[in-house]
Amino acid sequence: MPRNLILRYSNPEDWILDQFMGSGTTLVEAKLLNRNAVGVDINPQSVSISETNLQFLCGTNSKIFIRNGSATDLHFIRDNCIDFICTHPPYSNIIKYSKEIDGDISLLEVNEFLEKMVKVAVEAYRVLKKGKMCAVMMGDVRKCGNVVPLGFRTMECFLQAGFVNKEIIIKEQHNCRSTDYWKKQNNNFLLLAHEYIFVFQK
């Protein structure tokens, strides 16, 4: 997914940002595709894993910078200097990526999560160049038997920050507990078996 997005929405030697770096997949693809990249993650373990995953040689001269920090505070990145943002935030309190790291939004319930995502969107808008694209992958969740449209509520955070929505891409999830059940019932119905890739433009 990051490779396809990087190829479509950026050019060689552009600067790519991933504010939720995780294991560094976006940065690996950026390096392979001769893009420069900045990766940020609140979890020091993710920083360590990413550094390890990026220790390979390839035929590019990419500059890759990794930082342990919060996606809500990118003060170390200048205004209007990023060419493309490609990121996959954690979901609200579904998979916890740490036990008690201050600022880890994967630990937050929906309303607090969305408050932080507003700040993430504002920072993304600030650092991105005018006319450039920001791709964010997010899905919906189920709480107490009810569907929470977390994907579209996250989309609203980015629209409020000033972005316009250029594309909504549907990505099938293959690891959902309900996928097999709904495939057996009717091939036309897949409930909570997808994620959205929102492509915004500044």
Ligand SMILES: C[S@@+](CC[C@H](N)C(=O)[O-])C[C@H]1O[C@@H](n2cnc3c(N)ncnc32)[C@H](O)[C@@H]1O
The other form holds:
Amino acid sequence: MPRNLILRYSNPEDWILDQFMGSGTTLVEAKLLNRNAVGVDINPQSVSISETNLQFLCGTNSKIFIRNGSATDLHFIRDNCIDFICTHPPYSNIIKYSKEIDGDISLLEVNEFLEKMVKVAVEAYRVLKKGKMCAVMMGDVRKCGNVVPLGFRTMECFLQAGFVNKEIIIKEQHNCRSTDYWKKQNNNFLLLAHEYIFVFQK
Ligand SMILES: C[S@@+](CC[C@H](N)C(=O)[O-])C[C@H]1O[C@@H](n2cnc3c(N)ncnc32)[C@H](O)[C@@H]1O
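Please supply the coordinates for the form predicted together with this ligand, as a counterpart to the form predicted on its own shown previously.
Everything in the complex follows now, all chains and molecules, and the chain you saw is the first one.
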């Protein structure tokens, strides 16, 4: 997925940011595709996993910077210097990526999570060059049996920060709990069997 997005929305030698780096997939693809990249994650374990995953030679001269920190505060990145943002935040606390790391937004309930996403979007807007793209993958969630449209609520945070919507890409998600029943009844009903990739422009 990052590979497709990088090819579509950036050029060789561009600077790419993933401020929810995880195991570093975006950075690996950036390196393979001769882009420079900055990766940020709140979890020191992600930082060491990404460092390991990036120890390969592939004939490109990419510069890769990895940092332990929060997507809500990218003070170490200058204004207007990133060419493309390609990122995949947690979906509120559906999967918790740590037990108690301060600032880990995967530990937060929906409303607190969205408050942080407003800050994430403001920082993303600040560091991106004018006219450039920011791709954010996000899914909806269920809470107490009800659907919470976290995808669109997150999208609103980015629009509020000043971005405009260029694309809403639907990505199929496999092995979703409630999908089987409908598959047998009606193949056109997918329920929560998708994630969104919002492509915003500054
Ligand atoms: C969905 S995962 C990213 C997966 C990634 N695309 C990959 O290829 O592995 C979300 C990541 O966000 C990180 N995270 C949670 N809160 C954060 C914050 N405030 N700032 C930066 N990273 C954060 C988690 O530690 C986790 O690694």
